[in-house]
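A lone chain, given as structure tokens: the form predicted alone.
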Amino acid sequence: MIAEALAAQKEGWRYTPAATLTGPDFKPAGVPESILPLAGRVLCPVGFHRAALVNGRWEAKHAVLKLPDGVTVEPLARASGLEELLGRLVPDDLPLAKIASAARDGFVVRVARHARVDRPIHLVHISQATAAAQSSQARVVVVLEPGASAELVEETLSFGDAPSWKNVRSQVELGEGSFLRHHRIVREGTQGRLTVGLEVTLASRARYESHALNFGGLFAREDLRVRLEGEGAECALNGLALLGGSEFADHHSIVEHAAVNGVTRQLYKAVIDDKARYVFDGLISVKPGAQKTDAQVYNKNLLLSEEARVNTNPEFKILADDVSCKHGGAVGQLSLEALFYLRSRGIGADEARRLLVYAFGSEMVDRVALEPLKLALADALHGRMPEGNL
């Protein structure tokens, strides 16, 4: 059925290597023997509220929430009252979202009107595969009704030898004059796939921050989809991906501004070394009528060895005449000027080039603002930096 699926989208998944995901027999994941431990594994500081799924379940010994009044985070398997979202029809060109439609359980979190989460809230998804290649699938709903706000970290981890694959299914309703931040967080092992379709929708004068961070994993694809429906609304999608080996990211976005005084701000980077590929898809479609449109969508990329690649498609799409809108991609390597400016004063070469590399992603960090999580990041990022000569 997967292979049927990704076969119809051929100019979506040219440069996605599908046999990743067809290869392994997935069988559906069970409950594991043992529950392992979250301290020490996650990147997230302790003091968030948290909820954890372990293959596509909650896990009721990783739930610490707290909640304020008008906020809850609940498993799908008890929601009520979304009947007319969770049956929303998903678009033909996410297969892996529909077959993700289907999951029993998941993460549920709703904002009431006016309501301000005191501090994030932390969803970990968890594979645990020891034995036999072992799939999930679950679903996030995330609803803010008008004037809410909330900052939510998604964070996806895989333990084990065998091969384990993690498809979601995300929905995020954001209501007039509300304000997420969403942080997307990848971590997966050398056997960890993850497919994500996540799916936003704002109101007038509603915002939404985006930052998806890969640090590893042998197979990770988001495919995203904003539409900004409200007059006025705004969103900011930032990445960074850092790969090695034979690590492949691939990020597909769609932003639709399908009213007047938009905003859409957006900035990927990728930092790619030995065998591994990244691929960036972006385009923005500005539909009739959606005047005053200021939208950007940029790409940056860095190549570190000769069998590195990457494949970027920066795009606009118009239909209107009073906008502004801006694109651009790029792919380049470490400045030979900039190597040689460090090694005149002192520092050696292997250190030179993981500061170089260090500079270009340290940007895509520092526009975390939340401060734990910064720092956390930070460390992240020294630990991925590269080593060898050039």
Contents of the next structure:
Amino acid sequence: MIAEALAAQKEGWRYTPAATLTGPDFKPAGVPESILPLAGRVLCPVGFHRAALVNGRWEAKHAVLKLPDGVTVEPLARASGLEELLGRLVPDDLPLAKIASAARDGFVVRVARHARVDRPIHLVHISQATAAAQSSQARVVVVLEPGASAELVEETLSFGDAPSWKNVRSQVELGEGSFLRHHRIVREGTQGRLTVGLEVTLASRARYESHALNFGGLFAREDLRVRLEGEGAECALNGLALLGGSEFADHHSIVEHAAVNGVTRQLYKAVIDDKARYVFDGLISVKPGAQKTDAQVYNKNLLLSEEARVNTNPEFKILADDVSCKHGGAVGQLSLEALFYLRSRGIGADEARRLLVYAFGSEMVDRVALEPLKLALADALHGRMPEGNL
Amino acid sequence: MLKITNLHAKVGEKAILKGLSLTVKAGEVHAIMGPNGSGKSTLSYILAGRPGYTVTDGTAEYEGKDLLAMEPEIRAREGVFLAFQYPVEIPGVSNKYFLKAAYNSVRKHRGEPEMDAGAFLKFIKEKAKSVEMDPAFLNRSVNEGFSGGEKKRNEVLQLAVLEPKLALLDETDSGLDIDALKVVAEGVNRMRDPKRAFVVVTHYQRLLDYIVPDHVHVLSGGRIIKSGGKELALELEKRGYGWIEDKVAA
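Counterpart to the form predicted alone, namely the form predicted in complex with the partner chain:
Full assembly next; the chain just shown is listed first.
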């Protein structure tokens, strides 16, 4: 079923190695015999509200939720009153999200009118596959009512040596004047596969700040769909992928400006080493009547090896006449001038390279406003710096 | 301190240096003057170890060691410093962090303990003051968005921090107005020391009004064709380079 669904997706999957998903004989993941502790495994600092899915099922042992009034975080299996949202059709070009729609469990986060979450909410997606190849499906629903605000950190991880695949359908509904910071940290390891279809809709003056941060994994693809439905809505889409070995990451996004005065600022960066591959496809679509749209989409890539590959395609489709739209893509290598400058001051060649790579990536980490998370991400960035053999 | 003998070098297939010899002793300030394209910048870059040049003949000894065999960072740690004509912008690396990394790598090489962040900050602020640099520049990315004068001032700040034994100044005066030139020259003069040598590469005599050299050399066609005292610089200013080049050709 999955192979057929993907085979039908010629256009958006041209550079995506679907065989990584269809190759292993994935079986639906069961409940693992023992639940591994999260301490030392998650990157996100403790002290946040926390909930976790293990193999697509809500794991009560991991939940740490003392939420203020007006805020709920619950398993999908128990949530009610979401029929309309859950029943919404998936776009035809998101076949995997369609499959994930059938998931019975997941996260549901709701923030009531004008409520504010006191601390960030950490949602952990864990695969635990030890023997055979296992796949799991999950849904994520986030609803912010008008004027509400929240900070969300989703982290995806794989434990165990066997192939695993998490397939997630996420829906984010942002009411009028609401504000969501949404961080997605991918750390999948050498056997982990992740596919996410994330649909976000913004009502008037809603703001969505997104950080798609990929710290490695065999295969990770995110299809992000943002629809600025109400006037004056704003989204800031930030992305970073740090890839080495034979890792693959794919950031597909479509931002639809459907109302006047919408703002989009999109910048995704990738550092690609060894035989890793990265795909960026970012379309901003300005609908008729979406005047005064102010949108930018940029993708910048740093290739660190001869065999590293990137396919980048930032683009616009504009059907309104009074708009400001800018886009650009860049693929480069480390500046030899900068390397020599650093070395001429006594900084060793390897350290100079790491310093330059770090500097390239740190721009995206610096955009994370949550201070404890930013520090953890900076450490993780350090940990992903290339070794001396460049 | 520095002994260059019969140095020949090329960039790609083009010969730039054609038998250059120069001896610099500790405590001395040498000026190397010459017309555009004479090989001045090539000489600076080769001494600092920039990739892209091929030495085809000759030697350069620094404190009795083969300078040309050392990696650029080793030369720096051993005390060679090049103030760039065009300092490089490095977005995302703060000036402060850069200076600390450089300073500590030099200290480590000398077997001295690394300085911690707090102590270094205090140290660097003093140094910045000495070259009249706004401390705000320490938090900015290395040279990014700096004016020409600010970049040169940043080079002199690095010079003051790293305290090299041999400082090569490549066209440090280019792009500077007279006030900036004075600040830069004062920064250099403060560093003059019986144990330290300077090689000042310049097209114009103007800088040498402020950094007064002990020796002046004329570089032309990849060789030093005339050497003299500081009065040679004045003569060059008055008469240009043509008369020496003609004399050598004849």
